[in-house]
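A lone chain, given as structure tokens: the form predicted on its own.
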Amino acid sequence: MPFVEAITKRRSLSIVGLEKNTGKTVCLNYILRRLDEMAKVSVSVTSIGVDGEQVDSVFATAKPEVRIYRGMRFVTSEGHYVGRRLLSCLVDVDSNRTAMGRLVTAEALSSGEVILSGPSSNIGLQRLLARERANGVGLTIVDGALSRLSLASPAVTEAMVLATGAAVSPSINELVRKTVFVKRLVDLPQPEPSLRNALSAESRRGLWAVDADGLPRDLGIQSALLINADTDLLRYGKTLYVGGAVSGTLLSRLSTLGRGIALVVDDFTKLFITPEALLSFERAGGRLFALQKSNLVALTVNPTSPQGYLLDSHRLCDALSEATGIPAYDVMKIERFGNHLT
């Protein structure tokens, strides 16, 4: 997969599924592989989740662990860490706690397996992200949990790898539609500089109007989820800031209030829309934006789901290669039959 070649140039990675089972952890321990074997940058490796478990705790499937290749360090809960299948020095222990205990930061002297159990918050692993850039780590690969897509906001990680497949459904047809729909939010266009650089200024939370001078206005409103029939949101201008989560409602109610509405959120992981939703908001005229946008380097598919079907894996890849506009890989497949088929 040549995308890895892209990864060593970022300070930071995530690695996200859109369900459980698209095949993170074999796309996490191919990006290892290859970047142990290309010897380019020093590497360190997390989990927002627990990831190297040996069997799946929802099917009770059969999972791959984490392979750690030596000279790497890893960050893990205490916990986890007794249970290494390597030889490894103890670099740092984090006095904040986890349900496993502490966090600890070793690095591997020997390759071997791991499992993983990192900060449960962004802003744990964004405190962790700077501390292992200050320690002079080139790139920080961080492994999700399920449908955690907060991870791969550009506030939080330089770059993403995201994860789809069988899991997400049965049907080539309605999985790239699910896949191509992220994407999209994923590929949301940022407002013009000066709007952002505004908007940028100061961290903001709760609804804002821009006026007429471009300057952003506080509407007095915490939250989307507060608003109701007789807020009136356009008093200032007809383009809006959302400091935090947005909802299908807002859109819909944004529907109803004439065209040319514009809508700014921090990033596509604020969004908890529909592509339904969205269709409506842009059919009545509205614009959705993004202050800062998120650099998607790979796409990766998984053709099998727990439950035991399989799909194409040709067409599954082809499918979403054409409806995204960027290269689709089978991991599993890679995986089993070598570097050769990269």
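Each form is matched to the other, and the largest set of C-alpha atoms that superpose within 1.5 Å is called the rigid core. Just so you know, these numbers come straight off a predicted model, no measurement behind them. Positions refer to the first chain, counted from 1. What changes on going to the form predicted together with the partner chain:
- Once the rigid core is overlaid between the two forms, N173 does not reach a Cα shift of 2 Å, moving by less than that.
- Annotation: Cα of Y69 displaced by less than 2 Å between the two forms, core superposition.
- Superposed on the core, the two forms differ at S294: its CA moves 2 Å or more between the two forms.
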Second form
Amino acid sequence: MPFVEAITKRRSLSIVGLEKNTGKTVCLNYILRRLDEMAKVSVSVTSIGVDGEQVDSVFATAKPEVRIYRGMRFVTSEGHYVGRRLLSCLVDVDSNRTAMGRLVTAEALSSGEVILSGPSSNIGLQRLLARERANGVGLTIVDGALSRLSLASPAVTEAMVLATGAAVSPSINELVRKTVFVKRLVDLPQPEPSLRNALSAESRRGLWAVDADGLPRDLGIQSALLINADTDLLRYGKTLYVGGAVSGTLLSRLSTLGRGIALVVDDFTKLFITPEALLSFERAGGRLFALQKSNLVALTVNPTSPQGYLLDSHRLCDALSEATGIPAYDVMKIERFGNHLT
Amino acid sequence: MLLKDWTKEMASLAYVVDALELLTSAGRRVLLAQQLTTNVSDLEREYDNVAVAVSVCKAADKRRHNEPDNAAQCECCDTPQHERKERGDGIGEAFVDLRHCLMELHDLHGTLQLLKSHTVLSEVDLFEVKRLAHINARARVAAAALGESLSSIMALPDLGEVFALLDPDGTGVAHFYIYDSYDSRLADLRKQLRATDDAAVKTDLMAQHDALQQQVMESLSAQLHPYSNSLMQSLERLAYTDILLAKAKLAIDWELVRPVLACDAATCYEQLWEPRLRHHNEQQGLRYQPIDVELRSGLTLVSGANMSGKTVMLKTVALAQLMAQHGFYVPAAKATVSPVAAVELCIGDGQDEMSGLSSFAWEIGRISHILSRSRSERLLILVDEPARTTNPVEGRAIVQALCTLLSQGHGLAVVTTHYSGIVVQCHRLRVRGFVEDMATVPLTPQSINRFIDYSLLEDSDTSVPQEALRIAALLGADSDLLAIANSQLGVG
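I have the form predicted on its own already, so could you send the form predicted together with the partner chain?
Everything in the complex follows now, all chains and molecules, and the chain you saw is the first one.
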């Protein structure tokens, strides 16, 4: 599988599901198995956030365990560590406590299953990636989540695999359209380095403007929903920054303020907008930037939806590859029939 | 009162504690839980220890700066563990090693309490205990390289047996799991576990395995129990080392001075300064004037105009006393400190509308508490302008009574006041105050400090300076207000 081959050259990778039941865990398990077979690079696996959720709360399916192979390292919470089904040796324990106990790092002495947890902040995640690298780990894989509840974002990893599928939409055209849009957001350009440094220096909440000297100025608006019609958002300049989630409402408001507006967000996971909202923002002369940028290296598809729809896997993969320029694979099919089919 | 409580009461002390570069949370916990040390020999020993730490820090620092700066930037420089390591230098390297040991230390006080109370430790807890033993061993090596004096102050126990117990295969590494060597049946079960793919068999084997692991953890916890005191000692000694090195660093950076202790004698400072205020002033480009203070046994009565720094003087004296009796060097050029059983303050305004407490009621409550305590203990008592919120006739009587009682006590008391005519056996000091030829009016509260001489003069007069109206005028007070007030006093 060429895409796993390509992954081994990266130092960090996140796996992100576009919706629930798009086969993210199948994809993660597939990648880990292939990495184990290839035995090219030392691997560490973690997740975003610590939640005690044992069962998928929407469809009541069991929260998936991830299969870790002998010799791999993994990070999880003390609570999940106790319940692991493999033999492992503790190599580090974090001093900070989470709801599920301390975060521990272990090395697998046998292959088996574990539920993963991980840092819940971007800084924690970045520190973990750096620490694993310093400990000689070649590739750290993050079981990512697209959630506005999580402060940590999968965008801090070098590469990303996006899991998509029938759960997103039962129509191939619609599914392709939505996936292409996410790819667009992942590929948003970064602002110039000086602006990036000024905005990354500390974490900010709410709506900010960047003044003529390149300094962030608080517009005193905690949420885009609280903007009054008579608030002058452009009093410091036309470059705006939002710390936190950005909705379509904010984008349409900005579309009415005239040309040349640049809006900077933390990363694509903070954007909760439709293709139409982005289009009208750009038609009005606006541009969108992201501080953190990842690289989408592959798409995986799950042609089955939890409601029972089944899409044509082959057609779906072809359509996605063609529209995005990124290889797309039906990992479940590969797992079932072997990879000579793709 | 614990240091933690003092830091809530006194912002200047919180500033000092915040400036300490503590590397461990255990160090912070231990420091904030400290009481005032009253025993002279304990204090002298603490100053001796700080002196040793100061010389070690200086020696390590000197070696570091003599080294050419050729170290490559660490890849993950946001983790403090990857501080630059000096090569080819015993002291510099050992000092960095010791700091690394402290940075890696977790405060497993709670875990050790569990061990002590015969609770079975989890795998993660056992890992933490093993890591403590590992850090302890490394810190002992580093301390030995830094010299006999520091090493005997640190007094780290030997945890070799603890480490051996948790490292049955002799790997020497601080990793941990329930090793095969703990129970011969484990290896067998694990072999079967690795070999099977049958989920049901695996679940069954895993259950047996977990039960066996539990037995091992119970046995390990029982074997470790006798070491719980040594482990606790290791944690507390490492925390103490952290505090000591931080105090030494602060003493060097701020040029603090070792206090000379003088029992039942006067407390005397030359060039005493208040760190928070001084640093604030320096940042703002404002002048800061250190002061000389002598507080004899009995009462010292301080007078001075408004804005002449009487309150700051009281607070600075309190800060220096608290620092000295918590084993810190003090912010002065020279310091002789008379240790006391406690420091008692009556400064500021404890008015609290919510509990129906007026300024006067709060003050009277404080003063009564202080007087009753002073009858049995040697205290440092600092009272700022007592009875200023009541009528001057009765107010003066209250101050007279307070001063009479304090002058008979065997501690040290300082009272500031604007009341004239307090007749009592005491040491009198007056803030020099406004320098005559300064007046470029109008002044602001911010700029006025340039024209005040904060030094304290010996005084024999029982009358206090009458400068309130003059200062009010300099501050640009309403002219009608000044005119009427002056005419009341019969001044043109």
